[in-house]
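Starting off, we have a lone chain in the form predicted on its own, written out as structure tokens.
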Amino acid sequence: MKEPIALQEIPRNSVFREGDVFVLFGELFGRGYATGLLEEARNAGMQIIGITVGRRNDDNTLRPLNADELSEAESRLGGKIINIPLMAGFDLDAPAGHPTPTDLLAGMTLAGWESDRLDWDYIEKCRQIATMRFTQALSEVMAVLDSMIGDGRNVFFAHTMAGGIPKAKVFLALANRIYKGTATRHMSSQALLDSDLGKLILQNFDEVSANTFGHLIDFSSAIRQRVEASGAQVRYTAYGYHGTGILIDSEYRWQTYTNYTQGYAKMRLESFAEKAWKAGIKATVYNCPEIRTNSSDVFTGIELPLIPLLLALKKEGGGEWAEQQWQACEALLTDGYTLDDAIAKIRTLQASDVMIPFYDFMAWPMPNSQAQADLTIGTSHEITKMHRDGKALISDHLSALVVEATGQLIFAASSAPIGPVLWLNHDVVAKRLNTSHARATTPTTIRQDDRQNTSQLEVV
């Protein structure tokens, strides 16, 4: 992509109705973008069908959900789950009796990880085993799904798979330095990517976040052809992140969190949508604004672009409801601080000479720098300290609003999608929220979801 293509007008659903089928291709865990899209499918009266990644036994074998797990997962989803494990990624796969890639990482230490080397021929064997396991299970899932979808019913496939970080102690220590470290604790993200450890992580990100979208489109072809032959329609969506247009100096400008290591996989995800689109398949990656999720919380500072959404709400004619959001957010700050104080800190960050090089869309995703990390992470800490309660943040309130708006926008826009890759910037998010809440008379109440350590299906 040479420039971000933004959704500019508020779309309307003209396809999906009661009795149609919504397939969530990714298990639902806690908070995340998918909850907003699911809410729209429920509101439309669609049948909800989901999948599971399964669970690992103590000996690392993959199994379906047991009765209690399945009941809990279906209650959370609000629909039927096809209980065939679809765990993506190759970090825990290996030839029988041999070490997994994660096992190989166990011996890496902070002292030697940069020089440690991996056997890439062996890693490729593990990747092939994992791909075969995943695609065989996917064939079984599609056979079951085919029997659940009658002719004449429109189908909405929502891909939500993302992540793929191997559970290696050395990476957890490095991540704290790369994404949270300042001053002497700062570490270059490029140093990670240049190492064998980093290359392995990037490959696994591709498998989980991107290649699964390609597999979904390919392995659902028989369902798609049958449904379309009956006169109904099929859509595919996926959640991307490729920076967001937010208000900077009273103009909507593209910006991004740095370093977003998964960015390479997100661009690969976009390429699958572009390939499908050229083949006449309506598949769209929606690049969504930054929010706080269970998985994105590792990236200190990723929440900062959320706060200017308050400015967009007013700019896009939010009126009384927008003012209520300002009041609700300001009430989260401790005595002596105002929203203007928080916004001033973000404006200072945005205008800094340190940040200007990172506004280059074509250079994305750029590696971090010492000065950039110190400024971004430092500003995040300063604004967090302005709150009354470190567990009740402005960014939580605004994240819930973004989830609501993106769910509405993606669901409706997918009726008549206009391209394979679209950006949902703060302007259209604000317009959608203002339109939805035009008659609101009380502040939005945001429920704080329990934060749990979730698997690879959290969307970032």
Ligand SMILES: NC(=O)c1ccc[n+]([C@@H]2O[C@H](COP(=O)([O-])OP(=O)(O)OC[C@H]3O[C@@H](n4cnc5c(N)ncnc54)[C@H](O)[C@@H]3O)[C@@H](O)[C@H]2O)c1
Second form
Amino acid sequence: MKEPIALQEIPRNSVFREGDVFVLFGELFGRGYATGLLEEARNAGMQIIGITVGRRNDDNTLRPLNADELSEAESRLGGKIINIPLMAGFDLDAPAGHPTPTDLLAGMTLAGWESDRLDWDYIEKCRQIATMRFTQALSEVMAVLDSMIGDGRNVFFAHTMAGGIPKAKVFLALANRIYKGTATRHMSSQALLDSDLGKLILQNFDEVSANTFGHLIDFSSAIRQRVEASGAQVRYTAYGYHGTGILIDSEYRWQTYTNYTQGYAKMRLESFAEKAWKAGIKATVYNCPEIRTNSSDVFTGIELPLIPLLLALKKEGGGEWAEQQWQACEALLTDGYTLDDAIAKIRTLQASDVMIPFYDFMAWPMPNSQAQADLTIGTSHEITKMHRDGKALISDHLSALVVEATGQLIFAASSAPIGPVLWLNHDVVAKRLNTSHARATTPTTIRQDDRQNTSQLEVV
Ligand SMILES: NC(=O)c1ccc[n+]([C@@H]2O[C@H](COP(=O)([O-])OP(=O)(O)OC[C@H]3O[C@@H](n4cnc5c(N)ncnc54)[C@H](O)[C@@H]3O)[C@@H](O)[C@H]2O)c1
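Can you swap the form predicted on its own for the form predicted in complex with the ligand?
Shown next: the complete complex, the earlier chain at its head.
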């Protein structure tokens, strides 16, 4: 991928309708990206089916959800969950009676981790055991799913799995330094990648965030062939991250959060979509903007590129509703601060000589540096301190808007996807939000004008 290919037009759903099937491949968390896509599937009247990663017993064995967990998960999802554990990654797998990779990491200390070596043949055995466990469970899941999908029903597979951080004390301490540490607490992300510990973590990220998409496409091939033979269509989507185009100095420019250690796995995820696309399978990775979720909260400063979405809302024809978003965000700041103050801080960061080398698409994902981490994390803390309440942030408000817009865009774009890897930049996100909210709040006369222009607009 030499340059980001952006979704530019607001697409329209022309495939998915009542009775079609939406399969969420990952669990649902309250504020995660998947909530937006699921909302669209529900609005279209689709049957919703989910999976579970399962839960760990005290002895680390993996089990299905118990009755209470299952009923809670199904009511959150609004659909049936196939209760066969699909936890990915090999951090807790090992030959019976032998230590797991996480056990091996437990012996590492802050003093010695950089020179500690792992037995890669043994790690490979654990990886193969985990892959076997995952793919066997996936075969069972697919058999159940097959029986739930009638001929003639279109199917939308939405992959959301990402993760793979092993629960090892030493890594949690290092992650705190890499993603949250400044000054003397700063740590080089490259030092992690150069160590055996780092190499293990990258492999596990590949397993969870990328290979699971390949397995999903492979193991659903019988369903895909049957559904397509019955005249219906199948789509696959996954959430990628590979930087985002945001408004910087009045133009949309690509930038990224640094250090995004999972970036290698995200590029591998893209390669699965590219491979599938070449085989005639409609699989698309949508590279989405930085937002705050359960999974991204570890990255201090990831929210900084999100705040200029407010500028994009204005630029992309924002009216009364966009103005209301500015007011709602400004109300979250403590007396004496305005949104312009927060945006000015981000502008200063973006224009800094320290940051400019990091906005190099071809060099992504770059390792962090002391100066870059100090500036990113420091700016994040300063903007957080401008808020009245550290638990009600502008980035929370804007994250929810991005989840809404990306759900609409991905759902609709998947009717006629235009490529295997697409970026959802702030321009199209802002256009999508302004269009839906103008419709929701504008008087009937304008809505009639809208209707005459439906060829350029979307059906939501
Ligand atoms: N938050 C962001 O800024 C951002 C930006 C771009 C893309 N994304 C992507 O969006 C997707 C959803 O993430 P989110 O940020 O909404 O967070 P989230 O926490 O809501 O979702 C994470 C998902 O990963 C699954 N998962 C975690 N560990 C797993 C494991 N070991 N095996 C199988 N599944 C596992 C969870 O079940 C869940 O479905 C991810 O692919 C993420 O990389 C996030």
